[in-house]
Structures are given as C-alpha cells and as structure tokens.
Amino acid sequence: MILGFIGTGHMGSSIARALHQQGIHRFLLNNRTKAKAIAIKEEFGADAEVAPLEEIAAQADIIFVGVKPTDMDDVLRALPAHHGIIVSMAAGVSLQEIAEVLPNSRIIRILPNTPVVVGAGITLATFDGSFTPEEKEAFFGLMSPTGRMIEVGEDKLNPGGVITGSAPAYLDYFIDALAEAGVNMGLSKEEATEYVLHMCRGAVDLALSSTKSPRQLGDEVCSPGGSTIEGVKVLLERDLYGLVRDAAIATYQKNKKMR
C-alpha cells in the first residue's frame, strides 16, 4: 500500500508517524512548507519521499488532505488523475464538493484530534455510498493505531468536530486556569499542572466506567453545605453551561465560513 500526505503539518504528520509505527513502508508526501514534508521524510527514511502532487496522484492508493479550507480547491483540481481514495480532513468541505472535482476517486472524510498523536485520539468519519461495510471495517483498522474511530452521517460531522476536534483546545485552557488558581494559593505551577491532569484524567475514566451522567457525578461531589458546591455555584452563577455554548457555536459558525 502506498500512502500519500498533502499537508504534513500537525495532524498530518501524527497520523503518518501513527501508521509509519503500524508498519506501512510506502509514503509520498507533499507540503506547501517543503521544510515540513522533508523532516518527515529525514524520520521514515527510506519509507518515504517528498513527491510533488501530480506523483502522488499517480501512485498512491490512499491520499490523506490534511490542508487548509481554502487550498482545498487548488489542491484536489492538482488530483485529477487519481483513482483511489481520499481522505480530507477538511472541516466544511463535504463529500459531493470533494467528488465534483475528483469524479474517479472514493472519499471519506476525517475530523481527527490532537491526541492521535499518543493513540488517544477520537477521530470522526464519514464516507461515500461506495464503500462496503467490510472496506469501512479495514480503514478503521488501518487507522486504530490513531485511537478510537467513529463513523457517523455527514450531518454530523462538523457540529461533531467542534467537540471532539476543537475542544481540546477549550479543555486545555481550563487545565492552564486551574493550574494558575493553585498558584494563586501556594502552588508551583508545575506541582498544580500535574495535579490537575492526573486529576482529569481520573474524572474522565470514572465517568467512562460509570452508569451515571457527569453531571451527576459532579454532584455527587457537591456535598449540602460543604467547600466544593461554593465552587460550583460561582461557575453557575457566571453561567459556565452558557459560556461553553458559546464557544462551540462560535467555532461552528466559523467552521462554516472558511471556504
């Protein structure tokens, strides 16, 4: 199997070091930033090289677009030739626009996240009606040394991106707030860092375990009249259920419009 990668920046690059690990040996790779594609290259060696587009239309049997929206375009009309599959991994560019242009490939299109790169990472998809349920079955395999993948409609793909694809962003700024609040009551900042992401990351495996809704689990911390409710009434109180619909709305509505 030969795998190409146009756009070898974050996403790209972790996903190609991800199946480079599972033991694919055949990359063509593209980068509108060369440098990035030829560090990629320089790390799989003799697995890879860097290919201009045209190349990697003629040979690759899987070609992953990890670019921008708007490059989006000009870079599939480089593809005309190619007759394998494509997955784009670029929110708001849905599958009949990709297949206006690419008649002869089969599309499947990606929202990953950040965390792929530790094989945490929960990635969203959605495909054309040509693939069978035994082709989904072999990408998701292909791509398990990823995280976990989840197909769903493509309705749902962008509202679904924004929690899954952009919120680790919102997470992570809460975890910095968190940590800078145990700073402001005697803590290194490294001595709170570390506690609030082990802290996370016991929540997160008690509500995956758990029958019980995070909200309930969150009340169950909230004893009548004890120190953690004070808490949560202030984050109540300056509407934290308001201020997290907001964000994700503004990222969805953005999402729209970067084409």
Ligand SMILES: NC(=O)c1ccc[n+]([C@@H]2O[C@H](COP(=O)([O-])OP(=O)(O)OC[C@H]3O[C@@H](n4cnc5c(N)ncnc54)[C@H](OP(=O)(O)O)[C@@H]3O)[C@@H](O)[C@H]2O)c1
Given for the second form:
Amino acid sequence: MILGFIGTGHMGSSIARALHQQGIHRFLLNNRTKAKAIAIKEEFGADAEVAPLEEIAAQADIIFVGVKPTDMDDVLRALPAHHGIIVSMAAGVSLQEIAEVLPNSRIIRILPNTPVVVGAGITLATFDGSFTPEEKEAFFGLMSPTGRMIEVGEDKLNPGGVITGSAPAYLDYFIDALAEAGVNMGLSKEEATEYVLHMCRGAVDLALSSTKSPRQLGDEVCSPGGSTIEGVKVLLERDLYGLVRDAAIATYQKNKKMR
Ligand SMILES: NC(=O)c1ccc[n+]([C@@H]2O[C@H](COP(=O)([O-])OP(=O)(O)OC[C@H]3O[C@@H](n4cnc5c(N)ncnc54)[C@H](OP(=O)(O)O)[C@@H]3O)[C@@H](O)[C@H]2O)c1
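Give me the form predicted in complex with the ligand now, not the form predicted on its own.
What follows is the whole complex; the chain from before opens it.
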C-alpha cells in the first residue's frame, strides 16, 4: 500500500512511525517545512520519499492529512483530485466539508491521541457512507499498531476527541501535581513521578480488567474513617468534577471555533 502523509508534525509523524513498523508500506511525505518530512524520510530509509502534493494525489492509496484545522482549507484546495481515501485528523472539520472540496475521494475522520507513539493510543474514527464493514475492518487492521480503534458517529467525534485526544494533557498535569505533592512530603521529584506513573498504570489496568466502575474501585480504597477518604473529601469539596467538566467544555468550545 502507498500511504501519503501531508503534515508530518507531532500526530502525522507518530502515526507514520507506527504504521512503518509493519514494514509493508511505501510512504510519500509532505510537510510545509520540508525539513520535518526529510527527517522522517531519513528515518524510514528506502521505504519513504518526500513528495509534492501532485505525486501524493496521483499515487497514494490513502492520504493522511495531519495539519491543524486552520490549515485544512489550504491543503484541501491545493490537493489535486484524488481517487483514494483521505484520512483527516482535524478536529471540527466535517466529512461533508472535506467531500465538498474533494468529491472524488472517500473520507475517514480520525481523532487519535499522543499514546499512538507507543502503540497505546485510542483513536475514534468516523467513515463516510461509502465504506463497507469489511473496508472498515481493513482500515482498523492497518491502524492496529497505533492502539485501540473505535468507530463512532460523527456527532460523537468532537466530544469523544476531547476526552481521548486532549485529556492526556489533563492527566499529565494531574500526574505532575501529584508528584509535586510527593515532593512536599519529602520525596524527590524523580521518585515521586515514577511512583505516580506506575500507580496510574496499575489503577487503569485494574479498572480495565474489572467489572466494577472506576468510581466503585475508588470507593473501595476509601475505608470508612480511614486516611484516603480525607484526601478525596478535599478533592470533592474543591469541586473536582466541576473543574474537570469545565476544562473539557473549554476544550470542546475551542475545537468548534478552530477554523
Ligand atoms: N496532537 C494531538 O494530540 C492531536 C490529537 C488529535 C487530533 N490532532 C489533530 O492532528 C492534527 C495535527 O496536529 P499536531 O499536533 O500534529 O500539529 P503539528 O505538530 O503542528 O503538525 C502539523 C503539521 O502540518 C504541517 N502543515 C501545515 N500546513 C501545511 C501545508 N499546507 N502543507 C503541508 N504541511 C502543512 C505543519 O508544518 P510546519 O512545520 O511548517 O508548521 C506541521 O508540521 C491537527 O488537526 C490536530 O487537531 C492532534
């Protein structure tokens, strides 16, 4: 398969790297600042070339467009007619908007997240009406080195993308804040960060393998009259749920204005 990548920034290059591990595809790479595409080409060796949009449109079976939503119009209008599949990562740019500019292409929208770099991403995907169940399955197979793939309706893509695509940043800040709390209690930042990261991984693995909800598992840690509930009470008194909800809504609203 020939895979085109237009926009080899953080997300485009992460997905290209994950797919390159399969060792069976050819990559045509294009980035506004050419040096970024050249760097990936050098990493991939003979499997990749830096190519103009014309060549990508003519040859690629699938074109991944990894530019910011504000740059989507420029790219879509500059891309010559393409008769393959366009995979857009841009939050807030609808299937219909893309189809209006590229009527000959079939379109998939995806919202990946940064853990795709280590094959542990979650990517939400929505397909235009032309894809059969077998074609969707084949696309998920192609993307499997990036992590979990989930098909959603287009209306779920933006809210889902907030809590999968943007929220890794919230969690990273929470991890750092908890590590800082450890420093306040006498740990070094390095050891506190290591403890918190492993705690998070364990808590998530437990929640994923359990039939209980995360809230039930949290309640089980809070023995009545014990020490954990004292900490949880502080989080709830300071409106943890409201704070997180407001953060997610702020991201969601901004996504809607990003064009
Ligand atoms: N990062 C995430 O966690 C995440 C999660 C979900 C979805 N996404 C989506 O993924 C897309 C990319 O995000 P990102 O974080 O990877 O951004 P990024 O690192 O800024 O990458 C965007 C790349 O697009 C290139 N570009 C811009 N205009 C171009 C053009 N006309 N032709 C070719 N290349 C062009 C930029 O080139 P320059 O080097 O010249 O700037 C840059 O390398 C966005 O639509 C974003 O909404 C990102």
